[in-house]
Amino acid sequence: MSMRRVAVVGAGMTRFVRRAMETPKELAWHAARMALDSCGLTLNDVGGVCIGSAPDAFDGVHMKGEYLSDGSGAWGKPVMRSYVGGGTGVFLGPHGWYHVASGLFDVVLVVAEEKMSSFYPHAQAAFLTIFDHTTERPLEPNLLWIFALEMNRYMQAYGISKRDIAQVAVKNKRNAADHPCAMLGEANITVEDVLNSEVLAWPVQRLDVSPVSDGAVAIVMAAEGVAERITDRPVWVQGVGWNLDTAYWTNRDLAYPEYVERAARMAYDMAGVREPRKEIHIVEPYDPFDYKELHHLEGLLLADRGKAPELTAQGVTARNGAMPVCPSGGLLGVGNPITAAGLMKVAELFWQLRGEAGARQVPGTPERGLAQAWGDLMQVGTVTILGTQRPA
């Protein structure tokens, strides 16, 4: 089966906030409308709709895909929801790509929405039953608890300090100060602020973590031959990859995300990328915790194992550095409405590669960017590579 080339031609995003007044449907509608307006299309031009959303419990509804469908523009249209935990937002890249590349639709609307503030007392409780009922649940773990274990393992394996990791939170929150949709942009934050913040589960502290958030993001994807009629600056999907490791996280060495490497290698092969550190010009790795940005850069083969903190310290990953990482401000600065945060990373590449990122625009003329996300029990890896050049 031959596949068609696919491009992103439009994008839209709501503000990420702690408690949105809009319903989940309304958030999805705002993002979808902005994405269509950005490329001069209407719902009449859309063949199918791809929805991404995390557990139904977040929005306080059942059958969330069905609930969101009309707000996402899918009234009377084919619609499909995907869900791979926190990896969902970036997985919407391959999800939408398949729908168009296969020849099924010429244009799809891709929508990610999350309203986590609906969950009371805290959205984290939605995950309490994902742990094995016999070997893990008696220990009463939660996600923060096991991420603290992973952060500890990463620090111990490579001799990394809390100060090394806190620099990521500072970089991303400062970058987010230039993002009009950001929730936690802070131009003057310091490493000391992060190190002195409340301890949640050692070594995780309050400012190491992205916040519970509400928001939505949408992109429009179109087939070759259609995309060029919509815009003279299509941004092409050059590679997609995903990988799912075992949910038994206690059986893996948490110092290195093998599933991220496997997803990245799949995407690199498709994109024809042989030397990622030279051929990837912007990176939007998943950063719900500051250590995860470093962890993921290594899994993406963009840094040697245990060496990503040095890139941050040397300014390589700064917005004006040799390899800008999270120029958007990432989840740590913009916010973390789970699936919307992942698709925000794909949208950020679209805006950066078109030179439309405003005050957060990276210097030069980047030609290729990579978005990555991670989810569930630290075992889902999803990657989308976009570029200005049409794939071969």
Contents of the next structure:
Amino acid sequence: MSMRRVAVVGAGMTRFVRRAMETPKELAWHAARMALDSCGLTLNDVGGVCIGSAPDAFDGVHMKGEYLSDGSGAWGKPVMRSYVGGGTGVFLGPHGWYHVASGLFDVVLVVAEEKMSSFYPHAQAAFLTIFDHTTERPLEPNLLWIFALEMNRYMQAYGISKRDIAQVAVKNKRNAADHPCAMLGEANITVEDVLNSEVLAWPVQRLDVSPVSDGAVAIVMAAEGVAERITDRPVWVQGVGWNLDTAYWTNRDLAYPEYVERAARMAYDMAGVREPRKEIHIVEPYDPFDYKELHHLEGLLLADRGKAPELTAQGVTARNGAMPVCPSGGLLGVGNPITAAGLMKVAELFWQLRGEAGARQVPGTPERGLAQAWGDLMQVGTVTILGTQRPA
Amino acid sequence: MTQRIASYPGTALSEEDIEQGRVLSVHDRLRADYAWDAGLAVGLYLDGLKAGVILGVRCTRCERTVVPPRAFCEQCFAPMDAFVPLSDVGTVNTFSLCYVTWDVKRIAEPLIPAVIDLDGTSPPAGIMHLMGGVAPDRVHIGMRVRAVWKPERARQGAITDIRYFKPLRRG
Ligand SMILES: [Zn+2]
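Form predicted together with its partner chain structure, per the form predicted alone context:
Entire complex below, previous chain first.
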């Protein structure tokens, strides 16, 4: 490929909180400043800015990318906002990569911010308009429906129990107890706690799902030749992939996320990964619901269909297991400010691969990690693969 | 976050801060009324519903029959204009028992949204609708169901012309 190689050289993150006192711009600024400081750069070093943020409706500000631009360090700079719903945070991997790989910019600042709590009393109502206005919205759908319907289908297709799935929430919330920015970390949570939590939309219960939160994450990406001057430990973007299915979500096999597989294959091809189960050392799949982590591990070809729960039960996906999954604590543990949560996964790989993840550090010397997110009307798969080795 | 950074911005407010007015809140009402065109394919679908018929559409190229109908096949990009009446009987592909409304109000009797695979389609080709006339604990995947229509005079050419789907047989 004639593209330039691209590395992540810095990252920053705010705490994820239920209701932030800070405005969206202030949250973005904190994360962006921290990311620049972490690699000793200033705005003068930044050629372009990539913003990710989910629906304008959360903030009640139309054209939110423009609103957010100055807090994201984009004053007077070329700036582009991407938005593929929940998939946006990890889509920022390909988005930032493209800007640099193309040769257009040597350094880009990539900023993801979400303040879901502004929508009062609950961001839930802002999601209503993702459904088709004629054929679905008159039924007064609830966003929980699509997850509950998909989860039930997944359970039915493979004979998976609620208990099997609850283990994911337990693992991730326990992992997050070691994360200084986490909103939902709980060191002592049990499967019984999850199974006894309030039923929202069966089979989805309160502790199966990550609630509304606020936060921001930023990373700095730089071109080969520049990245090495900024840091002696750049983390390379080895592969990116994305894929969008149609909005006819009920015309789909709900037990298997094919769009995730397509995105993963694109990223694996670019990264030269032939045996993902051996060559991916840390996985940060999207887990706004506990079954989603399992669904996505299967779509990423990291587990056989219907078998991801066994990996959880056997401890394979524990932080000290053979294939650590969501060592950060994921969305179920750290929190889910949608786009920021996705980019948090990319940032987590950066910190893990540099050995800087503190109490969350996975053992050994992981060389390659994969972050994935999903969004829209169960349509989009986005994948970013980072590694310590400079791509060939 | 990384161990190299020692302080983490992000200040949480409590629910009380909001309720007791310690935080500025503005309640705004968006004035935005939309007049939607249903489009050619869904327009026919709505006409069909008014007449008590669920219309699907067939792609003659990939030999798929899907619902709701669309004017083009998203897979092979050919025009899709072979409309076919489907049965109003189908099978529950998946369902949920939902105790929360769209605007997050708790309800005691759950809504039962479902994806229903209608007879005559090429699975997977379900539609989303609601179940009714059935105890929540009786609903199961694989259940055979039939549309319960509004009386003809009350129909207006909308998905809600079907009130809900109920089990084909008792028990
Ligand atoms: Zn076709």
